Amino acid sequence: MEILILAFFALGYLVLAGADIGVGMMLPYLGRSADERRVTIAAIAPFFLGNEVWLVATAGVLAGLFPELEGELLSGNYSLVVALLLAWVVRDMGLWLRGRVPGGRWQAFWDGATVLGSWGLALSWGSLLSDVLLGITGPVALVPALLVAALFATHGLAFAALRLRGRLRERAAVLSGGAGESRTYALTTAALAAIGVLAGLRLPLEPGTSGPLLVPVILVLIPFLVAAQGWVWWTFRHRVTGPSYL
């Protein structure tokens, strides 16, 4: 049961947050003016904070149910974890601060931070997954990391094509064959989930001793998390019509 709980949160994060990471990566391509970038960001604005909850939950489950594995991952990949956290902070700063002060230079700077942080997240996850899956470290690990980052970008484009309209949708659907964005999103979702499962099979998933206490609590909380996520997706199921609060 502990392994299923960890897989649920980890795969949920990869699929859900992978979309907003990918949109951030492709922001210069999708939004070629300040107005277009703001509309593009509106595609992920209702979701990105909720998606990050899945990462927090994954870290909590890892620490509570798999303490030995957490120690191995942190000690063996300390620099990657630090880079991931820094990229996360930079990306979120870019999203939150871009619209707080009027002016093109201010917005362009924080849009750049959003793009840089999104690429940092994708490459950090790609490097971490490469290490777990292939045992590759050092500069050579950049090759599979770039492949994983490309998958994040494709996933983001498919999500953006499902959310945007007009010219922005056409740009996002460049890899989807016009109206095939649902198919592309399903394929990239399956690919990210498959990578996550394969990585999990390579990990020493030995639960700790706190399972009998924590598992019932987590099982009670999961339906509330899923319900909240479902409510957000249902509320914002329609395509973006204009800029958001970001």
Second form
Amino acid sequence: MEILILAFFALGYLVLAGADIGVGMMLPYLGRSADERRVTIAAIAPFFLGNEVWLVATAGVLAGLFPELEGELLSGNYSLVVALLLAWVVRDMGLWLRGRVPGGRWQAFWDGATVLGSWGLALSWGSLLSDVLLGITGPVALVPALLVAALFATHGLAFAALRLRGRLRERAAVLSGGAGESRTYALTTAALAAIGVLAGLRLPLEPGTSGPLLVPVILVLIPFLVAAQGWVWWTFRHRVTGPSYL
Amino acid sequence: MDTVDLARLQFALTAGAHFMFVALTLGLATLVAVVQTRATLSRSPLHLRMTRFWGQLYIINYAMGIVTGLVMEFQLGLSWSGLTEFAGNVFGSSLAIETLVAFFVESTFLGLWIFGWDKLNRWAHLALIWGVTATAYASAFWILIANGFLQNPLGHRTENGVLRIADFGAMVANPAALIAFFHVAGGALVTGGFFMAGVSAWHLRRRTAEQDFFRKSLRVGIVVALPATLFTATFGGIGFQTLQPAKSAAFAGNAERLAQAQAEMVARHGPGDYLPPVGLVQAAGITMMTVFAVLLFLAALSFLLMLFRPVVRGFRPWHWLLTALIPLPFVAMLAGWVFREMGRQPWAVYGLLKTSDAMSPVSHAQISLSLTGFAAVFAVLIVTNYWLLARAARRGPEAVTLGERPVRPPVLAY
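Since we've got the form predicted on its own here, give me the form predicted in complex with the partner chain too.
Below is the whole assembly, all chains and molecules, this chain first.
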């Protein structure tokens, strides 16, 4: 049961936050002007806080149920995890700060931070996953890392196509072709989940000793957490009609 | 500096940066929730504008709290795998509950509160800010349960050289955790109250257009700050009974008690240096107490002055003083935290695991590089965010973008 709980949060992160990462990576392609970029960001704005927190929950589940693996996994991939965290911070700050001061240069700078941070996140995840999955490290790991990054980007485009309208939607649907954006999104979701599951199978998933106490607590909590997130999805189920707060 | 010192410095910088922002987050969230309740009950446009203005400042600050919090969440596994391996089965459960009960729900609801401003029923919107506030306190609670365990391990037993939970209730009922929780929660309200009063006083002194707005805000700030200061001090006082012997001896600067604490530790754990850095612990403790005395005196004085409307409108030296006080609660919070954490050294888990044995097997070069990276990024972000916070505070309620209906750009209206 411990493993299922870990998988639930880790896969939830990859699929949900993966779309935010992908939209951030493709921001220069989707939004050609400051206004277009703002509308593009509105596609992910209401979700990104609630999405990234799935990784925080994954870290919490690791700390509580797999404390030994937590230490091995994080300290064993020290520099990659640090790169991932720095990219995450830069991406978030780009999103938060872009609208704080009017002016093209300020916005362009923080949009740049969002793009850079999103690529950093995607490539760090790609390197981490290829290390865990294939045991490849060093410069060669860049090849599988780029593949994973491309998957995030495609996933983000599909999500953007589902959320945006008009010209922005057309741009985002460039890879969907005749298949339609829902099907592309389902496909990239399945691919991300498959990579997550395969990586998980390669990890020494030996639970610690606090499972008998924590597992029931977490199982009771999960429906409430999903309901809270479901409220967000329901509230923002329609396509974006204009810029949001960010 | 050796590798352990670098890792400790990295943890201290991350935790310190995080603590500065969450202290204000916790206090301001409560104040925003109270103001929004008033606005929702009375439908008063003034209180609605107050909610949006203080809410905007809250969010600017929250964004920094969350990004430093993300890094915090991974610090233990990154640099202190010796600690997670030895004690993770016990205090890790508290961290897990924190991420799920608190962090997860807080972020989800906050996103809904910000972006759902005009999309939701006003009662649902009010429930969200209270949800965010309650989970923020829940977060502080479970983090302090974890921290309290490291300060004063309770409810565990040792098996195969590592700890496991023996009595979860005893771990949660740990006085070193509960008293600290009330102390920190009170400190957050002090920080939020003085912040609201200080920003309001700036506008009153400058005679900006929003006299009524800031007269009311100043009163909310002071009405919260005075009892919160007393509440914080009460639990700080009770907390002195839970201090480790070496910490309280260092605070008192009592050489005899220090020697006694050292001798007791040597008798139990073998030869070694078991004293914390005495000068630093004492300085931090004295700083916290001095700032508290200043804040209590000025909060009480302000409470009296606040009762006279002409004074609130026109007593400029007092306005100036209140604005100048904004940083002081932060100083007290950080000093108190240094006192608590430095005072338990050299232990990571008091009496069970030394800090030097808690580190991950990572190299000096790796830590130097990550420390440089985190320090550089956080320095830029902290300066930028405090500048933005001050800017948004100065520009007043007219410039607030939170909760305004954005105009649709014509280019996309097809």
